[in-house]
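Only one chain is given next, in structure tokens, and it is the form predicted alone.
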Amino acid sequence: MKNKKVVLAQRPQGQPQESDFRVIEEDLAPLAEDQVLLVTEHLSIDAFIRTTLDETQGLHGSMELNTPVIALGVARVVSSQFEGLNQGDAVFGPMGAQTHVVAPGAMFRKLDNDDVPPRSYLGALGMTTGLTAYAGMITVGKVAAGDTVVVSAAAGAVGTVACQLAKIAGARVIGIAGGSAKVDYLVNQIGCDAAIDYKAGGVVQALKTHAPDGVDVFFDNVGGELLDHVLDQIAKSARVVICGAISQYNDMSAVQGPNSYLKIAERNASMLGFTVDHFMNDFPKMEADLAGWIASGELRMPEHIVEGIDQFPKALTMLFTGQHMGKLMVTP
């Protein structure tokens, strides 16, 4: 059996390009004791992947050249030498950008897919998507009814869920995204009370218009200049939640911090950063809550699926050029 995989051919200089990767084919090794053979069904395209492509060791590690690009995914067991998994089982784990995986069975989580498709564990129930949004908006941001909430990169996967969780909590939600299509998506599909197109300019005035009494919770996925714009508009006792900083990932050696951070002290506010793995003990409750909201129709996760493992590099570049809405995935 053959495996097709996407490997890192060269370190990106700034924003990743498709030419930084190559697709190769190889024979699969026979199964050893406690290993499984998986066929990949869906791969998650996440911003953290960019931080692994540089030579310098980052929060999520640094991958070697000519090895499969790091990616989480869901797959089916083809054959197993691992006691906990059987043929046909759906699993979640670190698949890498490849069509097949041979690895120790202990690396993977068996999924219950009776009520939801396995790919939901990359989207609304996913660690890098739904669980991240839950941890940031509810646990860290402590969103409450009556809050005015702003979410940056609001049309992306995490942003889409974060906006809806704030609405479920009874907050007034303002999404920031790039382009008129995303503004329409946020207001008419996701249910935001207002949306701001940062590409159109005038973000500062738009924030004053839509949040005249200030921003109580800012869920930030972007960083950079946009973070400063919102800090200027935070309310007293605001919570600024740092989920990510996609504007900074292409040059992690020169990250630009906020110039307006003194607004935090001035307004008795707080700025809290997090990664979802710090809340692993809470995952069962988070998943149960998210599943309940999905079942009730209060939470939805639009998907953008790119077909073919050969298109993985293109999908990754799409993430950083804003050419998607909702959860971006590749199906090999």
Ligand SMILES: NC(=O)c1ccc[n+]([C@@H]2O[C@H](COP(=O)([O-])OP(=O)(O)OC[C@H]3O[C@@H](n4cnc5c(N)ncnc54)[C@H](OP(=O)(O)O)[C@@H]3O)[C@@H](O)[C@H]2O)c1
Given for the second form:
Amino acid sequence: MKNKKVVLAQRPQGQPQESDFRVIEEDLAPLAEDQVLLVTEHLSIDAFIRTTLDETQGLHGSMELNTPVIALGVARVVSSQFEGLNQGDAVFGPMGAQTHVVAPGAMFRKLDNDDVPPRSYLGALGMTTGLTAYAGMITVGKVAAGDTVVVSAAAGAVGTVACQLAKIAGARVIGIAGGSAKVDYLVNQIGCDAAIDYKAGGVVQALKTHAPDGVDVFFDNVGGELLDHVLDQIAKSARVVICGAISQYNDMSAVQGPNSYLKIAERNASMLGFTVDHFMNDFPKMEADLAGWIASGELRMPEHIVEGIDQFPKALTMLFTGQHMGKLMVTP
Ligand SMILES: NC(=O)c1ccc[n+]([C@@H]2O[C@H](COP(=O)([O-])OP(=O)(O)OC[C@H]3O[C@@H](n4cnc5c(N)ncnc54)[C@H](OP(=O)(O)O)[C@@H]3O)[C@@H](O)[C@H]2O)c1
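Please give the corresponding structure for the form predicted in complex with this ligand, as opposed to the form predicted alone shown earlier.
First the chain shown before, then all remaining chains and molecules of the complex.
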């Protein structure tokens, strides 16, 4: 049996290009004791992947050249020498960008929830999507009924869930995203009270219009200039939650910090960052809450699925050009 994998051929300068990657076919190694052979079903296209492509250690370490690009995924067990997993089981774990995986079975989590498809564990129930939005909006942001909430990269994976969690909590939610199609998606499909197209300009005025009394919670996925614009408009005792800063990931050697940080002092506000793995002990409760909201229809996760492992590099570039809405995945 053959494996097809996407490796990093050269380190991107700025925005990743498809030519930075190479697709290689190889024979699969026979199974050793405690190993499993998996066939990948879906791979999660996550912003953190970009930070692993640099030579200098970024937020999430640095990957080696000519090895499979780091990626979380869900897969099906083809054969197993590992006691806890059997042929046909669905699993979640660090698959890498490849069609097949041979690795110790202990690296993977068996998925036995028949109520949702396995790929939900990359999206609404996924560590880098649903659980991240939960940790940032509920645990760190302490969103409450009556709050005015702003979410950046709102039409992406984490943003889509963060907006809905704020609505479930009884907040007024304003999403920021690029383009009129995303504004329409946020207001008409995701339930935001308003949405701002940052690519059209006028963000400062739009924030004043939609949040005249200020922003109580800002869930920031973007950083840079957008962070400054929202800081200027925060309310007294606001919580500014730094989930990520995708506008900065293509040049981590020159990260643009906020000019307006003194608003934090002026408005008695707080600015807190987090990484989702810090809340690992809370994952079972978070997952149960998210599953409950999915079942009740209060939480939905639109998906954009790109077909073909060869398209993995293209899908990765889409994160930076904003060509998707909801959860971006590749099915090999
Ligand atoms: N703290 C944690 O533990 C944790 C865990 C997972 C993810 N995250 C963070 O969550 C954020 C979202 O990640 P995701 O995987 O869900 O990706 P995503 O939101 O599905 O995709 C990224 C989105 O960012 C927007 N974007 C890209 N470049 C931009 C720029 N220069 N200015 C403004 N917007 C830009 C694009 O939408 P537009 O069309 O709107 O520009 C794009 O759709 C990232 O910052 C990521 O690092 C943090």
